[in-house]
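For reference, the chain that follows is the form predicted alone, supplied as C-alpha cells.
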Amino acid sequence: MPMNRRNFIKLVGVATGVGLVGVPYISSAAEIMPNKGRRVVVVGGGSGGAIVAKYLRMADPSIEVVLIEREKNYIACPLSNLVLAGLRTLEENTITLGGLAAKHGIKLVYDDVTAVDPVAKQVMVSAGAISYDRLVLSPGVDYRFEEIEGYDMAKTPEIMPHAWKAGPQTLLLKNQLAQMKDGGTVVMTIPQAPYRCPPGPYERISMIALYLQRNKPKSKIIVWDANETIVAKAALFKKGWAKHYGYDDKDSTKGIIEYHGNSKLAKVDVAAMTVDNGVEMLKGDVINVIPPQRASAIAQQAGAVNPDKRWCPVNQITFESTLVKDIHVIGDACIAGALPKSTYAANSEAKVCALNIARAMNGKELIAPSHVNVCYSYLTDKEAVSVSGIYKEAEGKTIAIPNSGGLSPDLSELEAVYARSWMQNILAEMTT
C-alpha cells in the first residue's frame, strides 16, 4: 500500500500519541540541521549504510549526505564467532566512522532515529528532527522473540544469548562457555531461513566445537536447526566435522558435534536451562538461541515492510522502497532477489544504491546494477571454505549468473587467509 498522509497517521496511532511499535508521533517536529539543498540521510553506519553515504559523496559531493548511527564504536559482525573460540578480539571488529567524515564530507550524527515521517520527509532523533530530500535505511535485522513461547526478550537473552549481533552478546556467550564443566552440553537453535548471514550458525557450530575439543574435550555441541539441512556449504561443513570432530552424518551422536534438521525451536524454560521444539525437551548447560529475524523495527515504523511484517521489498535497481516514495532499503532487512543477507552483499547493494540515487537526483539515465558476493566460514584456527557468486538484474529481479562464483573446492587454509584479508579490507573500506 503506498504511503501517504492518511496511511502514515493510521500507522503511527496519532489518536493515541503512540505507533505500533512504541515510537511517538511527530509532525513537522524542530528541524536540527536545516537542509540548504540536496540532501540524503542514511540510517545505520554499518556495512550497508557506511558505504552508501560515502559513495553517495564520490558520485556527486554537491549532495549533502547525513548518517546517523547509534554506535560510536561499531562493532562489525563478521568473523565475530573466532572470538568464541579465541581467535579474534571483538577489538579487532571495531571501527570508528570519523575518517568518512573527514576525507568526504559526510555528516556524522551519533544517536537513536526514534520515527521516520515520510510525509513531512522528516528524521527524527532525540534532539528533534533532520529532514531529506531521500532517505537510506540500512537498519539490519530485529528478532521474532514472540514466536518462541517462554522467551522474554528483556530476560532470556542475558540466560540464553543469541550472539547474534558483535558485542556485548558475543563476550556474554563466550564466558559461559569458559564457566561451563568439562563434560557439559552446549545447545544451539538455528531459525527458519531467511536470517543474517546463511552460513553463520555453521562456523559458529565449528568454533565452539573447536573450543570444545581443546578446552573441554567430553563436551559437546547438539544443534537444532529449524531448517530441513544446512543451508550454506553443507557439503563443505560436514567434511570439515568430519574431519576436525569426530561428525558422522549416519550417527550424528557421534563426536563433539551432534546435529539435527528439521528441528524447530517452539519453546524455552530458562530456569530448567531447557529448549523445546515439541517433539522433544533438550536441557543444555549453555544455550545459545538464535531467534527467527525480520527487518528492524524502524523499517516497519516507516512503512517499508510488506504485509507480513518481516522483510522490505525494493526496486532492484535503485533499491527504493516499493511501499513508500523516496525511502531505500539495504542490506539484511531488504528483498534484495537473489542477494543474500550478508555483509559484502550489504556492500554491493549499497554501492549501486547511491550509484543510482545520485543519477535520479540528477535527472539522469539509471544504470542496470551488477553485484558480487562472497561469505568466508571458518572450520578451525586454520581452514575455512567460502561461496560467491556474481549477480545481475533481469527484468526488474535480482538473479545470479549461471555458471559464476560457487563453493570453494575443498578445506583450505589459504581461505583462512583470504577470509581475513577480506575482513580487512572491508573494514577499511568503512572507515577511510
Ligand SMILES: Cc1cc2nc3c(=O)[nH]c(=O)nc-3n(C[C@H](O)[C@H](O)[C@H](O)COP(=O)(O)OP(=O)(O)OC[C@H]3O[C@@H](n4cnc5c(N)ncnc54)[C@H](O)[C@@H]3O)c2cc1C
Given for the second form:
Amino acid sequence: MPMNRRNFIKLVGVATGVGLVGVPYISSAAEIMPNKGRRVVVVGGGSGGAIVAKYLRMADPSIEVVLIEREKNYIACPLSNLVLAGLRTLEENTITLGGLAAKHGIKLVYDDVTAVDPVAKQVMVSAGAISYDRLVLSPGVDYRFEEIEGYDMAKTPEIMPHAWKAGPQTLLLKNQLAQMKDGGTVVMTIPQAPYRCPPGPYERISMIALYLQRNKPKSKIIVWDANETIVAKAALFKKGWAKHYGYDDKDSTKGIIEYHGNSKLAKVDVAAMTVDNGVEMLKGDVINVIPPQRASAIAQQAGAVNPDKRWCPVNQITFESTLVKDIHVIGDACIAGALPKSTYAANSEAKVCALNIARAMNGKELIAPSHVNVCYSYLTDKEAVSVSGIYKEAEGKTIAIPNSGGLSPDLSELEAVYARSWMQNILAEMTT
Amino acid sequence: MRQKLCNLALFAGGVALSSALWAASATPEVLSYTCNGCHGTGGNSAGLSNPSIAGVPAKYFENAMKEFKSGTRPSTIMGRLAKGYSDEEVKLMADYFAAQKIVRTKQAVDAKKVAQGKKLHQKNCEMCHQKDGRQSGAGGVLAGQWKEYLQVTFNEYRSGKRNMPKMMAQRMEGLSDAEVEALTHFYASQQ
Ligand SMILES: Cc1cc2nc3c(=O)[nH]c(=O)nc-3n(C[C@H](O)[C@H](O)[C@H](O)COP(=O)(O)OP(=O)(O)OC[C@H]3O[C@@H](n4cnc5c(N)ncnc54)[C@H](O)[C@@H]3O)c2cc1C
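Same protein, different form: I have the form predicted alone, so give me the form predicted in complex with this ligand.
Below: every chain and molecule of the assembly, starting with the one above.
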C-alpha cells in the first residue's frame, strides 16, 4: 500500500462535509460553556458514557470532558433481575457520578440533551448549547412500541411493565408478582434479537420461577419468545430449569416454566390482560412485555442511526459514526459486530473509543482494539453461569477470537459469588 | 509496527469519515484496560472475591495466565479468557499490571485471627512470601489481597486442584481449617 497515512487523511479532509444529508439543521442557541481548548462532550453517564469520560481524562488530561446525564441517580440493570426474586435491592444497583467527576476533572452536567447539531457541533440542553470538538453518544436504548398493536407508549408499561430499564419499572413488576394470587399465570414476551442483554430475559425467567416456587408454588410463567429458541446460553438455561424448576424440553407445560420459541408478540390488550401472537391469545395475571428495541432517541436525532431506524453503524476502531462526522457512538446504541449489547461490552468499547479519540486529537496513530465481554446470569440464588469472549477488529469488523471465551461448563456456585464481585468492580469503575 | 488500512470501502463510497483509517497493533493499555471491569481500575479490585492484580510480579502473572490457558490451574473464568491472548500479549499485560501501584482496601477482619495468622505466617510462609506477603518473586502478592479470594485459593490448593510448590505444600500440610482462615485474615489485614 503505497499511500501513506498523512496523505490519506488529507484526502478524507476534502471529503468531509458531505454525508450530512438528512440531518436537520438546528439554529445555534447561546453557548453556555465557551469552548476554549479541546473538548469532548459525552451524552449519557451509564455503562459506556461514564467510562469513556473517565478514560479520556486518564489518556489526556489536557482534553476537556463534559459529561451530560439526565438522571441524578443511575440505576444499573445487571443483577436487577435478582430484585424480582427478593435477592437484591435496587439501592445496591444505584450510583451517582459526582465522585467520578471530581476525581478525574470531568465537567458533569445534569440535563436532558434534546438535540445535536452536527454542523455547528453543538448539543442542546435546557439552558442553551454546549459545543464540542468530538461528541460521544452512549444513550442506551428506546423501544419500538409501534410494532405492537394496542401498545400505548405511556399507559401500557404501567400495566404491563417492561422492566428493561432498572428502576420504578423493576419495582412495579416485583409488586405485581407479590400481589398475584397463588395459582396465577405470569406471561413474558421476548423480542427478536438484537436487544439489550441477550441472556437477560432468560435470567429473569429463572428469577421469577424461583420466586413462584418459593412463594406461589401453584403458579407458572409462560414465555413467548420471538426468537426461534433461547438466544444465549440455551443449553445451560435448559439444564438449570430442568434441575430446579421441573422444566421438560419435550413438554414444557409440565414445570413452572412453559417456554415457546418462534412466538412473536403482535398485540396487547391491557383491559383484558391478554397478549396475542396472531395465532393464539393468552391471558396473564402479570404480563411482562419486553418490547423490541432501538438506539435511544438522541442518536436518531443526531442522524447517527441507520435508515431502518434501529442501530448506529460505527467504525470499529474509533466508534465514530459512519454517518455523521465527529460523533462517536458506543454501548447498546451502536453496532459492534460480534460484541453483544451488555454492560461489559459498553465498558470495553468506551475504553477503546477513549484511547483512540485521544490519539486522534493528538495526531497519533490509532490503536487496534481489544475487547472483553463477560455476562453472568443467575439460575437460582446460589448458582450462576457466564458467557465470555475476547474480541478484535479484522477487516473493519469486530470478531470474537476463535478458540477462546465461551460458556461455563456447568452451573456453578462459585460463579454466583464471582458475579456479585464483578458487579462491585464494574460499579466501582464508574464511580472512582 | 504493524499497520493496516481500514474502511477503504467506506471512503470509496464517499461517506465522510475522520482519520479512522490506520491502526497500529494493540498497546499494553488497550489490552489491560479490558481486565479492569473485573479486577478494578489499574488492577486494584473493589472486592469481594475478584483478586487484585496490581503490582503482581510479571513472572507470577505470566505463569498464572499460562496455567489458566492450559487448564493446569483451576478457574471459573480465566481459563476461557486466557485462551484469547498470545504469549506476547500476556507479557505486555503482565508488565503493565506489575507497574501499577497497589492500593490496599480496608477489609473486615478479626483481630484475634490476624494475630494467630501472623504467627503462622512468620513460621511457615515468610521465607517465600516476604515482608508479610508483600514481596515474592514467584508467589504473587498476598498482603492486602481479598480474603474471599484467598479462601477460594486455599480451598483449591488443599483439595489438590491447584498445584503448589513442594516446599509450600509441606508447610500447608499440617494446618487446620481455622489456621488457614487465620492466615486469610492476616493477609487481608495488611495495609
Ligand atoms: C434486566 C437486565 C439485566 C442486565 N444484565 C446485565 C448483566 O448481567 N451484564 C451485563 O454486562 N449487562 C447487562 N445488562 C445490559 C446493560 O444494562 C446494558 O447493555 C448497558 O447498560 C448499556 O450501556 P449504555 O451506556 O449503552 O446505556 P445505559 O447504561 O443505559 O446508559 C445510558 C444513559 O444515557 C442517559 N441518556 C439517554 N439519553 C439521554 C439524553 N438525551 N440526555 C441525557 N442523558 C441521556 C440515560 O439516562 C442513561 O443513564 C442488563 C440489562 C437488563 C435490562
